[in-house]
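The chain below stands alone and is given as structure tokens, in the form predicted alone.
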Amino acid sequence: MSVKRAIVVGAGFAGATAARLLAEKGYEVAVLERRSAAGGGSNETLRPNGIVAQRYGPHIFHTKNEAVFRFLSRFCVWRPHEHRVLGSVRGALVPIPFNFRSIELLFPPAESEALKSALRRYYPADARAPVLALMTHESAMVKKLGEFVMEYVFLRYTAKQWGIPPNQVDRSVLDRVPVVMGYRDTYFDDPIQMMPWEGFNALFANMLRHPGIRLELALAERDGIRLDAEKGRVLWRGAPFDGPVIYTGNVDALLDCRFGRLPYRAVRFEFEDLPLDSYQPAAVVNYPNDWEFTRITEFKKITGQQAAGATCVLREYPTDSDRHEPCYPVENPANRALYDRYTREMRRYPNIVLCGRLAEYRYYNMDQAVASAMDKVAAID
């Protein structure tokens, strides 16, 4: 019997999931990663003061997808973690998503009660409503709140994050953080909210620990796959490769940006180690209206690490992807049309499967990237 071989480009959540599932189908899988470690955006590092920090910003696992949770649970022990975020708005730190407590902190008592009464009239307790829905509501009070939240919570944050006016950002992006009709202050409403007990690095090490997987790290560009446009085939290290190729990187880069660059936003990360027990009252504090950075993360409040007199914070400065790692696809109709043009070109290479946030040009959470990889590998014999 001939040996079945596969290549996975990228060792983030989509790539590692695909590699493990292909190996369990009997493939010998080469995982090609240009970084020096697996884990994608969730990769962790040990700071000089002993604090564990996530290299690429806060990553908290949350999902409604039981199948994804069962799969990842094979590779780690979880601990519950409910993520909470505050926002700096008009001199106060208020819960984000915006909720009744946020209203109480920012409006005079009489106006606060009137706003909460109006919301209770139209929405069930703890419901979550997109800010755009509030802005077009029939109630003048509800509409007023929607306009306030857009102005002080979304408008400048979105402008910083995406580098464009909010009216040019896809609606799905603005709808990601809603207004909560009650006092519930957790950032996510998914029933499963967890952190791996030993960290994401250990989760990835366990997932990729399989006799059928060979992980190759810190690869030079010449060690990646190439496309032979004339014959419509994949080349790896100079030889044709006709097995499955799961590609999780930028699809425009794979095709040498022949139709133009797909826009991505990037982030410049600025870490600071501090001789403090605690820096801020929440794991993440957003700064929508002040400063050039969008948020500050204090990792001890995410990882649960106990370390007296030491902490680490991260400030995130959104930027373009010319000099920094691409993080977020800029989803709008024009960019989707450009992406579709690239995917039509990719049909010439039938053994390549595009998977994950960068390759599919989708704002995937971790669980969505895993689900995408599970679905795509399920279709491979």
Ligand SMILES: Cc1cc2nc3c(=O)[nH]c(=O)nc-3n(C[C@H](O)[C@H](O)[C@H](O)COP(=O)(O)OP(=O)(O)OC[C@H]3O[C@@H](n4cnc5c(N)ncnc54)[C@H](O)[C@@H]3O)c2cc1C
Contents of the next structure:
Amino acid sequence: MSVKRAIVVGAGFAGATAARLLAEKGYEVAVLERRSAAGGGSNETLRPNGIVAQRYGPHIFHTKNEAVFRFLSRFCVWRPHEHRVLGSVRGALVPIPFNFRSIELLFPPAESEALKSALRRYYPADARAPVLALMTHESAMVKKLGEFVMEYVFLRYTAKQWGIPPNQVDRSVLDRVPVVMGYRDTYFDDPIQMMPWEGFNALFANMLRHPGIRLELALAERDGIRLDAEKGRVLWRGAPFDGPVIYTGNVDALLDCRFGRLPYRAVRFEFEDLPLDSYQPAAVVNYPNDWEFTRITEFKKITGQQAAGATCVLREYPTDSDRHEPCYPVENPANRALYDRYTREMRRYPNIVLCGRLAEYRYYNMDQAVASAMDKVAAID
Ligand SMILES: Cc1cc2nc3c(=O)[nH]c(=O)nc-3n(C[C@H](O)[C@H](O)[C@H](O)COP(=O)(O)OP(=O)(O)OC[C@H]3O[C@@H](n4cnc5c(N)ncnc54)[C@H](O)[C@@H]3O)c2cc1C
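Since the structure above is the form predicted alone, I would like to see how the form predicted in complex with the named molecule looks, so please show that one next.
So here's everything in the complex, that chain up top.
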């Protein structure tokens, strides 16, 4: 029987999931990763003071997708982790999403009571209402609160994130931003919120440990796949490769950016190691209003690492510069049309499957990247 061979480009969640599932289908899989470690956006590094930090920003696993959770549970033991975020607003650190405690911290007692009872009149306890719905509410009080939250918490944060003036933020993108009608202060509302007990690096090592998988790290550009435009074939190391290729990198780069670059908002990450037990009262503090950074993360409060007298924090500075990590696809109709142009061109290479946040040009959470890889591999014999 001939050996079935597959290539996976990229060893983030999408690539590692695809590689594992293809190997379990009997493929010999070469995983080609240009970085020196697997894990993509969730990769961890050890700081000089012994603190584990996530190299590309805070990553917390949360999902509604039980199939994804079951799949990843084969490769790690989980630790329940409810993520909490505070926002620096008018000199106070208030829960985000904005909740009744945030109201109490920002408004005088009588006004705060009036606001809470107005909200109780219209919403069930702990409901999450979109801030835009509050802003168009029939009650003048509810409306006023909605406008305050929009202005001081979300608009400025989003403007900083995307590098545009607040009045140019498309308000419809804020439609999903909730206000919580009670004291619940968890950031995500997914039923599954976990962190891998031994970290994401260990999860990836377990997922990629399979006799059918060969992981090639720190891959030189010349050792990656090439496209033979004339014959519509993939070339790998000088020879045609006709087996399945799961590509999780930037699709524009694969086609030499011939139609122009697909724009991303990037982030400059600035780490600071500190001789402190604790730096801030929550894992993440958002800074919508002051400073150039958008948020500060303290990793110990996400990873659960116990370390006296040592901590590490990360400040995130959004930028357009392509010298930094491409983080957020700039989703608008023009960029979607550009992406579609690339995918039309990719149809000339029928054995290439585009998968994951870069190749699909979507803001995927980790669970969605895994789900996409599961779907795509299910369609391969
Ligand atoms: C700041 C930030 C915070 C986030 N926080 C969360 C969170 O809390 N929870 C959550 O669920 N999600 C979070 N995400 C999203 C998460 O990072 C993505 O869902 C996840 O990284 C998607 O996995 P992926 O495999 O598609 O892409 P990636 O993780 O980006 O992996 C792609 C891999 O492919 C490699 N690669 C690319 N091109 C090539 C090439 N040509 N050759 C070889 N290798 C290549 C890259 O080096 C990389 O290792 C966050 C994202 C950002 C930017």
